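What follows is one chain in structure tokens, specifically the form predicted on its own.
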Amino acid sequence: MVKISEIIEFLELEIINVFGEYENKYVKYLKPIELVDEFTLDWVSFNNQNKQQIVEQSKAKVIICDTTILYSELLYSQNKILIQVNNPKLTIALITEKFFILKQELGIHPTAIIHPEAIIGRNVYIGPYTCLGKCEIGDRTILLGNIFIDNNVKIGTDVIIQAGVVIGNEGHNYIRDKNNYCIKFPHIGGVIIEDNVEIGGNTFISRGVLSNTVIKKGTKIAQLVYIGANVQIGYHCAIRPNVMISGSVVIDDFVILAPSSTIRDQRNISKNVLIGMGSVVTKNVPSNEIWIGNPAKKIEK
């Protein structure tokens, strides 16, 4: 059980108003809407229709909502507690992470294989059958298992890497000789993954050819993503499943790449851009635009 007073103390400046008597009151869990009961911490999205009715009909006694909800006589008679915030969905995510998620165990699984010169930070978890080359892993980073991290890879603090990820592999970079045979161009760069990055399962991130592939702080990468050599991804980007980013692409901050989108090599995507689902980007994309299609083009709305 979690005390309502502890939740309120945790949220601090997120809270705008609290209505109802919350001392010595508890919630036990989060549940889908059809299973909500009096021990559920409930919430109402800013985008819901009939929000007032939803709150008044909820079986929950504690509800996270926005300031458009009136603490009516009915809510007062039901002894409900309203915690009003600007963004209920963000707030419930913060509460869930703090109070309702089983924390990851720490330590190194006995099946992990670690290079003797690898640098491992404090309070990390290295899961089963993970193989680490001569790399650096920051504090509180979680490697969930069956992960391969090659030499010359640096991973920051508070990074989460899901199972099956490969970081530091060679990209597909060949040149033709006089006989038209494919000759591999060696990759001697590395990979830098900054703090608070998350990487979904079965994602591949290739090391740079001469310089490094870089994923900057706060970026979230979903499952089954391919990131080519020398790619630079900025702060707090969102890379959705099945995205393919070719080599030497530069992606600026706060970019969203929707599922199954593809970025051609040596292209630049500027800040605050959204690339639509299944799009193929063949040109540079200016800031604050939405591009969709194959080939991708700017849309006005």
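Next, report the structure of the form predicted together with another copy of the chain; the form predicted on its own has already been given.
If you are looking for partners or other molecules, they are not here, because only the chain is given.
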């Protein structure tokens, strides 16, 4: 049970208008659209059609919406409370995180195996059957479980790593000798994962060959992703599920790689680029462009 007044206080600067009487009123939960009832905190996405109608027909008493919604006679007569914000979806995400998510348990599970020289920050969670080499884990970072982190990996603060992730094993780098046999190029670099990065389950991040593989602040890496040796990923990128990033690729800030896209080794993806689903990128991509296809080509927005 969350008081509306608490939610309004929490949102503070996000709020543009509040309509309706909310003193001593409360909501109990969030629900999918088909199960919304009078105790649900409901919301309407900015992009919906018929937003006014949705709000008027909602069984919920409290609705997060944008400022295009009119506080009509009908809404008034229904005693509905409207909380108007710029981005209802973002607002509901913030409210969910604050009021409706079970707080993550903290601590180090007794089955975690940690190298004696590893450096572990405060208020972390290190889940069961996790193996940590001689690495560094920042404050408030969460490792869910069944995770393998090798030596020479430095992880920042407020990072979330899902189950089954492997970080810091060698990448796939081989040279052919005179018999045409594969000789491994040994990797002596490490991995640096900055603050607020998130890494999805069963993803693999290679350590660098001579220098480090680097994932910068705020970047979100999805599940079942491969990141090769020496890859550099900038700030606030979104790397979606099943993406494959070959060795030495450099990705600038705010880039989005859609699901199942593949990037050739040593290519550069500049700022604000969007690579489409299932694309195969074989060239450098200039900033602010959208590339799609196999092989990927620029498309007009």
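Take the two forms, find the largest set of C-alpha atoms that superpose within 1.5 Å, and that set is the rigid core. Numbering follows the first chain given and starts at 1. Here the structure is a predicted model, which means the values were calculated and not measured.
> What Cα shift, in Å, does N179 show between the two forms once the core is superposed?
Replying inline: Displacement of the alpha carbon, after core fit: 2.6 Å.
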